[in-house]
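First, one chain by itself: the form predicted on its own, in structure tokens.
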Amino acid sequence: MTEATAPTSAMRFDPEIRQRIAAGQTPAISARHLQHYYGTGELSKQVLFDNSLEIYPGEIIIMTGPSGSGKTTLLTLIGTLRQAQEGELFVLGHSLHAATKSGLRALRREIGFIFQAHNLFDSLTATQNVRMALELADPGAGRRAQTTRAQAMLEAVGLGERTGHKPKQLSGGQKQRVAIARGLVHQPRLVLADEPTAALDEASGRQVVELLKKMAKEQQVTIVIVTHDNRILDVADRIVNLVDGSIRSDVLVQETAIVSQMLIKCDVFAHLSPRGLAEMADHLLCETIPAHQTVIREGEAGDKFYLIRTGRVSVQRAAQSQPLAILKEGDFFGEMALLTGQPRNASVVALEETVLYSLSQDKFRQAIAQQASFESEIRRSLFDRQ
């Protein structure tokens, strides 16, 4: 059996990567071992700890965890705005490792960066502030073209009617709208917002982010946002948490709605929050099986539980020349094993290639536990309205 190659998250299905993995697209942010340290010798404290993350072009990262867990940091250290110490990084096909400082300045200029604090110039207008990105990233092009360009994005903003303002003439929601212009009129191939809608009230924040994912998905640019802002969340199509310093999980948002569904089938599962489905999920390793190979044997010990996510798979007894099953996409195996204790009482061959989530032994040993609790806590409940 072998294990899908995927990014480094546990549980990774999805088809468009997966096709772009098979055709050796490169990502558009590559990190490897990733630490990093503040300060110098007795004084050096650690606040990046041994992170691998892989980001595809047009993908939507939203980056969360608590205050202090190393987000911001891993975040500058993307855009090339500190210095990678320890570990692998590649950012839109470039080394930062081997990367010289002219080539350093040539790739920020295909980033495009929003922050917390606006650093808007108050002498300029809205419109000139926005456009200062264009004469920085293309000084060649005209100013009719740059302002045009410049307007265009504020409108897109919803600033329409501010292009002429300068920043104290501005709210602070307002202010944040025209940093987040700027930061995106040069068409960057990558956008790294620190919270970016944290001044925006729900109508604008929601005009912003749909304004991102249409570039994600239009233009394939590559978006990772860190923030806190809980109303932003659906636009994601992954989430990665870090907690003191480490990516605690990286997550598929949409497949474990998918394979949420799928588990909750499973007796096992069925008793389970939908926060405690998406955790069982997590736990979730992807593996592709060749048509024809067997994936669990008859009389084998059990050690795994199995979920299909594509393919079929046929059930078989050696004593028997007819299949006892057929199962296919949303069906599961291999848990009477993991119940009794006792060997696997059949074999199971893919019959194409077919792609399952496995759960260990552990993790499956788990939810039954919790399944005890669980019904446990509801005859307690039921005697005590007595």
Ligand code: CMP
The other form holds:
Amino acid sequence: MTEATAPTSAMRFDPEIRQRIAAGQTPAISARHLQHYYGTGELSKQVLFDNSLEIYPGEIIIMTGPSGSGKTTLLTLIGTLRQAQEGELFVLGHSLHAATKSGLRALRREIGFIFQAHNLFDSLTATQNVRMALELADPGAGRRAQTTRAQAMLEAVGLGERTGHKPKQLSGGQKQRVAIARGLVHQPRLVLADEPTAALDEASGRQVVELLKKMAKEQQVTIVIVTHDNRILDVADRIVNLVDGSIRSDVLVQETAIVSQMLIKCDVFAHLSPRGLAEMADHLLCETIPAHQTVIREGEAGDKFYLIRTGRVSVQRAAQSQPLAILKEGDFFGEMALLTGQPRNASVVALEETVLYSLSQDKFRQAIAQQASFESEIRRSLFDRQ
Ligand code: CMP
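So that was the form predicted on its own. Now I'd like the form predicted together with this ligand, please.
Let us now look at the entire complex, which starts with that chain.
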């Protein structure tokens, strides 16, 4: 029988990511206790405080936060353009602290940078500007092959008709798309983008975002986007929010949406506001329970509330041969002892491997306190279950 996994943040549930962690896959980016300061001595100003973060190949991360919150600094540290003073940073399997200069140069070739200041060469055409990235990344490739790839990339960002134009003949949005093509043409394994869609209209922004999504999903390219553009939030697998140099939340978007949907389907949570639901989802811990393991023991004191993510459990009383209920995905249990202060009124046993979200008694109480109607709803369900 396998051991139950230690509870982890709900945001680590994503089945695909769990499989990768289980398979021992190396994260594309791993930051541990990263700190960064600008300046030295008395003038030194700390801009990043003890940040830890893991990003897996093929994930699209959107970093948000007020200006000055440290997002761009974090992006430049990941991009090896600056070195963090404290903490560890691994990018594409390499420790940046241990890397030699030539190691860093080689690593940079695997990264695609898309920065706001597009820095295109005025005297070169769109194709030549894009091709330059290939000449640097892959000097051995033939010129003709490089030109073909540069043009195909320009086509992919919707500039197939403008390949021979120089920056002065292009609009702001078109220039930005040339910069995007230049950042992606050498097929990087990691793309770091700072406000890539800010200068683009809705349709061009969407086109660029779809292209990034395709690269992430088909080629396992890891993509980190710093942006204020909420038109593109839907592309993110995770949203990392930085405030005053610290990661305040790291939300696996789809999972939060799934959990919120599950919660809202429970009558008792149906009245929580979307914000209340998301907050609750944020506090849930995820644990995997092997088949036949007891989650709750009749007669013990209650400490947690549970929501079933996948799998089935049986609710049973020692004195009765038949289970009281079989609960499945989306059902919850363990609320009664928390509400009444009485011991657990039944045992709950996993019938198969079951993934549970749990909420501590404190957080459960907070959720109840937030909403007057919530307590009466949950009491009603309590009554139904007696
Ligand atoms: P609690 O008493 O905290 O721990 C045992 C849990 O089993 C209880 O909360 C309920 O969530 C659940 N439970 C008890 N009786 C029933 C029932 N008849 N139907 C469904 N669930 C139940």
